[in-house]
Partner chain sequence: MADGVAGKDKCGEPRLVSLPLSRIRVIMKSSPEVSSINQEALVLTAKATELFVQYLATYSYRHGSGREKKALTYSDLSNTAEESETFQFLADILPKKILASKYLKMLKEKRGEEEENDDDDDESDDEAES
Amino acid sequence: MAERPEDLNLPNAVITRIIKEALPEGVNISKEARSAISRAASVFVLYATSCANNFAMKGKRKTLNASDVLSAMEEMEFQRFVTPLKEALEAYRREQKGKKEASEQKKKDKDKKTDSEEQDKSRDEDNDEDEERLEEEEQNEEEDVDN
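Can you show the structure of this one chain in the form predicted alone?
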């Protein structure tokens, strides 16, 4: 847990970026207002985490999951955020699935390439052995002719 209350605040850069994205262009915000929003956001995150943790504890789990957070939003009477959060969660899961599939495909392609290279190397070694055998046979034939 945090040792000092200010350790619980979200990073100012993140808060500033969120504020700028939420406000129309040309609207400024004072340093004091930005600080107040930052503290309010931190309190909200702590409260939502605490509520979500209660749902995890009821389920006899130590790990919070998405359903805990969604349930916490409903309990905190933020029902209007549940649908957008579910949509964002689904988009995140699709993105992660796509990344995982791409990673697996890349690994398969790499394995195929490695297998192909090993086969080529094996063929080259076999060809080298065949060439050596032919040379030996030719030398043996020459020796036999000389004798």
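Please give the other form, namely the form predicted together with its partner chain, since only the form predicted alone has been shown so far.
Partners and other molecules omitted; one chain follows.
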């Protein structure tokens, strides 16, 4: 939870770097302009959250998900962000999948070494099934987002 008002600020160094990267080289950004953009960014987060939450409520969901955020962007007239955001989402999912597969591989290697009891084996199979189902759901979600 936000306990102090400055908890709602974004780090100035990161904001400044993003601005500098966006503008042509050598442009001077006044201190006032930096803090104004930083404040604007916080307000943007709140605005986007509130819009996304409306979409979640419409869908009778309690948890905000990726498609709510994408719908919010369109609602806020930031359609231009939708394509780069979808690309970022795909990159993020690939990254997560890579991490998951790496940890699964580790687990399997470990299991091979330790597995001697029948019970352990059957439990592992159950786990594998669950994971497969999860992956299927993820793929479905991707299709939804693409449409």
